[in-house]
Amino acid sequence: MPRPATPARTPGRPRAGVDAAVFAATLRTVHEVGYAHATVDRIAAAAGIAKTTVYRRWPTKGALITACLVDAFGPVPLDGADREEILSAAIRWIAAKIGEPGIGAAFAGVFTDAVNDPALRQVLSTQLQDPYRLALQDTLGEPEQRVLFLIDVVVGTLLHRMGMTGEPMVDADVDALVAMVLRH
């Protein structure tokens, strides 16, 4: 007697569940022990999975951190009645994201690692920066170099403050940054 067909199911957790667990563990670990000490071993242990599971998805710590940041940031809000509202909202959004536990430190750490790692720079550029750059170019009608400069000024300023103080930029300083960017 033939057995009834059962739906095919891959073993283990669903991919989205593993990704979410690893991303949460990544940010938590970076927040608790810092970027340098947030090893793939520690992140895997915090997520309750084998490090081989992490390495099957992300071949390096930099690739993992970049994927985690892409997930954490999500799409940039580019809504507003005019250019000033759009820019203001985008700057306040990235400032808030960088201020979330683990995100600023993860971003600064992977960015620093990329200085001496061309492959990681490529991953950061194509997976993290380019989607936001393209969205801003399209929405603002600005050329690539102008949008890259905007990203450099805003994100560089926010990460510099985080690196120098260990704290995200306070609201009054974010307001001043917005005013400076809008003026120019």
The other form holds:
Number of protein chains: 2
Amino acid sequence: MPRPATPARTPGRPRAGVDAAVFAATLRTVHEVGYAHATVDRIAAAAGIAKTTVYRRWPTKGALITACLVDAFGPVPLDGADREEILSAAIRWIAAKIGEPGIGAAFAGVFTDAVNDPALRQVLSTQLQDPYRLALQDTLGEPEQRVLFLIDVVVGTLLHRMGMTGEPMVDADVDALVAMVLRH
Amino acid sequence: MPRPATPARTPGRPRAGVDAAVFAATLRTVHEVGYAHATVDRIAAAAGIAKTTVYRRWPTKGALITACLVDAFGPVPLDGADREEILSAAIRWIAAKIGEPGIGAAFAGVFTDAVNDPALRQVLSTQLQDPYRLALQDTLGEPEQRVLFLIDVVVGTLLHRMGMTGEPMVDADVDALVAMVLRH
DNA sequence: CGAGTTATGCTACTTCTAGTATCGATACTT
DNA sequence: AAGTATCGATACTAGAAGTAGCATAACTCG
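Please supply the coordinates for the form predicted in complex with another copy of the chain, as a counterpart to the form predicted alone shown previously.
Next comes the full complex, and the chain you just saw is listed first.
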């Protein structure tokens, strides 16, 4: 007799399925009060759970934000006939994502936190950047160093605009960014 | 009888000339312990003055860091025969500055703080970015929007590299950045 | 149904940091 | 000598990250 698809549950109270609710609450809170005031207390309250429950799942605030971003971004679409189409679509995709409410601010915030926190930097690099880097290396057939440079240019530019103006980059400038990167 | 070159001093104890010492202590502290642990207490101690004296001169930590960066960067060199030479020199100059000990980390740190602090964002934009933007507009004869885009690309890329790796961008990649921007 | 196990909510706590308040001492001008 | 503005030092408030402890809820297994 075949075992059921779901493996035998371990004993004890099961985890509440609140990850999605916490991620949504995180982005909503960051969008409403800004990264600096989006405290774990506030995020937990917005998600309707206790702060301690948040810390039982994510060890630090930075890890929570990173996980939220990984969830929010999802896989990069790598469609297109040639390098131009693929890169153009990928750049417009990340620009649109960073423009979504809360995402850009959360990204910039956790990025800033990471600058002086090697542990968080590693989390961010491993969990958020590496999957996209590897997918791009595979699809474009280009070496790691070159892909890392591309990511620096695209993401750095978009985040700098968010940081200096508080607003996502307008379409016309995203077009210019695409053109600049493609002609490289 | 002509008045002396120095205008009549106001009564009261004159301010101690410690700005330079505070700036040096700021960069040194950020370099040694990182932006996150470079507290105002620590910076003041490193400069040999009281924390309260720091707050009498700069209203917030962000303002202190910004003033320190303005002092550290100084005016952008805009030498060169044509647009290529001017831009190339300017990009290499800012890349070298961001690579100096403490400067890149301080820049990234205050930049990150600014993302969700509109007041600091204004200070950063007005005191740090605008002088360079205006000088570039004058020298290059290009509109504000285009120069802002250039700054986003160059500074954003350099800071993203600092933030993700903790290290300044290597020369080979700075060369690639110059080439990419110039061909635009 | 009862025992064992694990997750949750809640409250309280520690630690750290930005920024403020106060006050006596100091350095200058008139 | 009187007046004024700054400095150093101490103490303080407020806010946020992260932790500890405990009662309670939800589930599995016998």
